[in-house]
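So this first bit is one chain, no partners, the form predicted alone, shown in structure tokens.
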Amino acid sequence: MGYVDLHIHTSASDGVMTPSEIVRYAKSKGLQAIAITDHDTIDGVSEGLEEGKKIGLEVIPAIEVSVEYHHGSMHLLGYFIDIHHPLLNEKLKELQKARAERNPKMIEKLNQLGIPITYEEVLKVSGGGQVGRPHFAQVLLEKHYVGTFQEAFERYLKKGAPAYVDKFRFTPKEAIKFITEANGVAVLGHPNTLGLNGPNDLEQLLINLIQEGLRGIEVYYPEHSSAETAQYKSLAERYGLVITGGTDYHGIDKNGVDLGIGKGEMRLPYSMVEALKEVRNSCKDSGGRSG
């Protein structure tokens, strides 16, 4: 069996490849399966689910849903989701609404901050696709306000920064009852973004997250360090979590990640989608979910 990726982004939110170039790009690389999790947002998948199914790739449709968080930054991603569920299309109708009301907030503040861009400028970047911080930060790029897309983070776009907005998101409960009603399993993304004290917070957040659905924890990712990643995968096995990993790959040659390989040393097993599968197919036999 071969490799896979279960972490990837499009254009259709802050990725710079469209779903087809992705799927190929996969193709090329020698994977046999991929999960598009684009940003709030399933806009991407179909065209993904398309291109995978013409030239032999198995595509996951999948989601990475930011939710409210106190500590640092948590991100809950979605497998295996059916993408045309009533309830899960309501949600992301309110996040996309969130995100539309957040961004002219964000371009005024750059304005009074002496940054003449405009939002035409910002939506010209994004594609067309979901408009997020990652498209503010390319305008102030490719206008010379910035010598780095991390120093516009840093300045201006992070939490705390003079131009940040803060944005309306689901608590971690409501994110797992959709992902779950749309048949969706629901796994913990990248938790040294938490922001948490140590392994004792983290376990007990995951004990919480368990008696909400949770089925699993994003292991594998190219800024986990080998003791995070020990641990996560020790807190998985002792809880019965399935395990998952991919490189949050946007297109772009990001502190040196490509696509499956991370920065060269990932290596992720097909049997990753085969247990998300068990998981999936475990719950809808016991009848844990409304299809």
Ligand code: AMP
Second form
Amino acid sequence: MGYVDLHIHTSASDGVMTPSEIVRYAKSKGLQAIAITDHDTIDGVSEGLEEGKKIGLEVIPAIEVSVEYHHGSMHLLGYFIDIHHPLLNEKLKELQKARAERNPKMIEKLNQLGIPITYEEVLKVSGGGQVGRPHFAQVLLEKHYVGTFQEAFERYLKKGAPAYVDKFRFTPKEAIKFITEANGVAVLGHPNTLGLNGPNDLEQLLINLIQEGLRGIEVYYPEHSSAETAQYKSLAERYGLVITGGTDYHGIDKNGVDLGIGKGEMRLPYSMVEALKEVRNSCKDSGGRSG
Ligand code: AMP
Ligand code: ZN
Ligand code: FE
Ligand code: FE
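What I would like now is the form predicted in complex with the ligand, since the data block earlier showed the form predicted alone; can you produce it?
Expanding to the full complex; the earlier chain stays at the top.
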């Protein structure tokens, strides 16, 4: 049994490599399975699945949805989604519309701040995929308005910064529902970005999300400390949640994170995929879904 990486971005969202390139890179790293989890889009999944079939790497159709949350950021992962499901596609269209409305407003704000970049320049670095803030950061960096990618977020793009514009998001309940209806398994991504104060807050949140249909938690993630990892693992065990993990690889050198291994220490066993499949099948067998 080999190793897996269940959190990866491609050029369909803000990753650098195309889905085919990611699949080939994963194969070259000796991985057995990967999940393509682009932000708010499934546009890279078909290409990834095809390439995986061609070269013998299991590709799991998946997504990462940013949802409304009053503290920090909440990202929900959906594994084994049916990418042809009408409700899923309808909901994702709404998210694309929200981006199409937000992005020109961010250009306007940057222009008002004396930074004359154009949307065409941002589109160009996005390579034709869905446009996100990392593409704005890339243009700011290339045109020397900032010295580093991170500085672009700090000075202009992060929540509360002068060029930031909020966009519509679904509530966690809504996202869990459309993931689940599309036969996917809903998993809470990187809980350390939720901005919670301690284990009790996370526990209460999990209890609520489980009622809405949450089935797993991303325990292994490059930015989780060992204490956080242990805390998330014990909550997963207490509530019978599937434990997942992944590198959140974007193809850019971000804190030395690489596909499949994170900062060098990650080794995620294929049994994680089996656990996800078991949950998905148990829902199918019961003829319906909770939440
Ligand atoms: P968007 O979906 O357009 O709002 O962009 C969100 C993406 O921007 C995230 O998934 C990250 O890849 C990146 N991002 C968000 N905040 C930061 C930050 N403070 N520093 C670096 N990258 C960030
Ligand atoms: Zn991203
Ligand atoms: Fe995320
Ligand atoms: Fe991600």
